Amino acid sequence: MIVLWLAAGALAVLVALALVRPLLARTAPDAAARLDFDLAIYRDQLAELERAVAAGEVGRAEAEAGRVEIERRILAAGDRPETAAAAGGGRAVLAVALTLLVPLGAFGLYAWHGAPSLPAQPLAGREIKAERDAGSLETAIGDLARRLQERPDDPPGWELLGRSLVQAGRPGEAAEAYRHLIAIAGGRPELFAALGEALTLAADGIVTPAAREAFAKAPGDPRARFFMAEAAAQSGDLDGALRGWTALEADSAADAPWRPLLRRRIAETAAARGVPVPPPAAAAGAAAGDPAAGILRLPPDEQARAIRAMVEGLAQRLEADPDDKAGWQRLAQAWRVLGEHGKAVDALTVAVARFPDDVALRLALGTAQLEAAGGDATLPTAFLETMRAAARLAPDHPQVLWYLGRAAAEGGKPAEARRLWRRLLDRLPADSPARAEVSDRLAALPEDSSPTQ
């Protein structure tokens, strides 16, 4: 927050440089009484910059991104030729004047029109912003993958360089990143939501074959249903578009954000097809006595115990009805965030067993085996296990050949390997940083003449 408070009075300041300079324009300089005053606005600004740390408003990102700049300009200022510089009399007065009152005009403007007490942006984008508001999100969209160069197996890493490409305009780019993060971070659901959705972006609106096979594999996901109705819509299938958003609708809690571009869907399908249009839904969580309409009003602890128990709730349900294949990833998903990574693996489980020629269920569930075993320094039997079973069904699968070269380089079976990291390099695009690792394992390979598999 203090970093658009200092550019904005930055900006405010030049403006009111533009408007004085004719005022100085006729007076005799005085560099070194500029230079005190230029300096006392930055000492003023760098004390209210450590003030804003201490009471916690601003971020260490935030708060070195701001001092950096203030020193920037308190040398910039040390550095200035003696030309020009304060006016005398009615005139330095007026400048003064106007120098201070453009500003702090703008300011009380903004806290009468405004909206200060605005939260301020969750955790998730802050590495983003923070590098953003120090220079450029180019800048930082270039220095993300830079790094992703160094680390290719950094699943956190490109989730956010996906986020900051679509932010950037760029959802082409962001599909390839949401494809590499699949292929080494497992088929989570909201991923294949997010690749759908740059999928979409990236041909201007339109759901593309591509984008309804990614959305196919995250039923349960917002964004899926959205685009998956609005698929509908462009094929002229509006009755199920509307189906698809009121569903979508009455399943949203109150504020959910994509709530008001439902309700304008609705009305313009609606007045495209000929028919009322429905009334809106009630959100999610509404009604009387449901345990989610009061869970963020409770004290920290026991929020944890209620969504605890509202996943144990959906646990229990999903035994009296284990066809709920969404349900199934849910779980999941629900258990991964609450870290309780052996009951992920036992929900993949069963829906593995219940949904056996899903592969992104496999590709989760070994994700999850994973997650439960520490990381993927040792590849424990039961997670190979599922990467051979999900080999039958994609055998091709980037995340199957890396792992099961893996282990045959690791069990003696040089040959095996290559064979399966060849084939991983003829499906890796050109620019993909993963292929510099697998070419170095390639190359690490002891010759070997036995036959391959």
The other form holds:
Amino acid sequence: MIVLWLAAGALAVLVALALVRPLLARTAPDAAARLDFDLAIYRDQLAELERAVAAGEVGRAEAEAGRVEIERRILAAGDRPETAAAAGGGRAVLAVALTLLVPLGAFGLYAWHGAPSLPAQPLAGREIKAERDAGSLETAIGDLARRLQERPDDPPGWELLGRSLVQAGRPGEAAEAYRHLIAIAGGRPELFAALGEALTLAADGIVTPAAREAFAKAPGDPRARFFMAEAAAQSGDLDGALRGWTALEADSAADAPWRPLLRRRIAETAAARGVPVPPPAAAAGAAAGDPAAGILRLPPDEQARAIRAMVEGLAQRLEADPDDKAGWQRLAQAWRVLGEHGKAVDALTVAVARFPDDVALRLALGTAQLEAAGGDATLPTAFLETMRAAARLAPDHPQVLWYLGRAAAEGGKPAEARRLWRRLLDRLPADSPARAEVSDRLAALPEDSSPTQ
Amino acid sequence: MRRLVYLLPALVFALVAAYLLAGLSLDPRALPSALIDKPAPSFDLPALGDVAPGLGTADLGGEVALVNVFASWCVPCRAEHPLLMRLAAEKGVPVYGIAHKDKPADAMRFLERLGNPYRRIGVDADGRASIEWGVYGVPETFVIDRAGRIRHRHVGALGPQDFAPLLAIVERLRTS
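Could I have the structure of this protein in the form predicted together with the partner chain, to go alongside the form predicted on its own above?
The complete assembly is shown below, putting the previous chain first.
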């Protein structure tokens, strides 16, 4: 701050000096020197004229006319110092005015347009952070998409992919992911709401007919209600929009993250409609729906901070109340989105110990363990233990059969692998793209002396 | 006297600056259309694929209607689109479209995504018909009365707050 003012002051002084110097330099002594110079020339011209007359080069009459002209110039030169001195007074005023105007003008402009409270932005920190964040999210999305290409029957994976794509600013692809998810996992209201939001974001915030259709299938979902009111506003039905938003506000908890957004849209719409802004409705008893919806509309850096705060809050709540199974799943999912695979494993390990009979938790733990290990090129021991435990609960789950089959094949037990993968093939739907890979791996198994059927 | 010559550029600058400064506070939407209350210009535009039939002067009149100049590449057009959808679907206002300097494939994708409120669409590939209409930027919307005359012109995107006034104009023309 101080440096800025010192620099600005020094610059103002320099500019004022540069402007004023030529004005002050042209003073009387300068004019006198010039007069001497002029007179010397005229004297030389007179001497030259005398010489020419003496040599007979110039006639008497011409010489007389020349002398008169030169003497007239000498007289004119003698008058000039007075005018220069007169102008000197005006210059002094101008110099003073400039010295005042430059710094005062600069200060005034800065006060008008400057932003002294803006934080410094060192070049080094400017882009790298954003690039790194975007980069890690893009890689995570790439990995996830590749994994889902191999094993498309993974609803939590598709949900994560959809969410991450929205976060990465690729809502069109996110909508595709949600469509696929709804096709394989059936339409839960919040999935339709997520699909509608992705479609809306893909159309630059316009609630398209397709998005409307999706929201209509999630009638109670707060996100769907919000966007249905937005659709009304966009089609010019400001009263309908206000009704929708105030009703949603009345049904929302006091700490619902979308409340500020609702308030803003209500105020804007009331202003456009020319009606008084309806007062905030009293908070409803319980929060409904997905708090992530509000976060998606924040700017990216705030978004990351808000997500982290939300996730840490959730982690603390679960420590106090570990019986919330869905909470553990949400927490693990959130850590995965943030790229904290170790923390996802920790959360799920606690949850599995708490709910030892829950297959979905164990499978999620397995997925997190693989992600923490950076892929399934080699299967970690902890992961295989999780899979074996899951096999005791759900011996025919495709994920369990696939990985235990791989463990058997890589552990030199082709007969066991064959048995598991054949069972897997029986359970995979006829059009599953995973069938080809399973069949290939089966064919590649070495022959065994005592094949089991 | 010669000194004043040096001041001339400064003087010219001051004049131009004052002129432009005054222009900044003018509302370009407020510029009146030379076509108001005149019959719609004569034009005849081909259809957009099989999305809707083409549009020409002969199609206007008989019924109070809107003519909306749009383009898929124009972002404000997207914002006003839900409004046109509602005018057409809920208020039964015939909406005609002029696809301004747009590729037919792009215009079709645009309508597929956002819905098609247009009863007829004329493809104005080179923008010549838009010049006839005095359009100087998309989107623009005209209200045509039953005699086929232009009665109202809206420059720029229709905002949510424009819905009721526009509908009022249409209703008034319908009953008059």
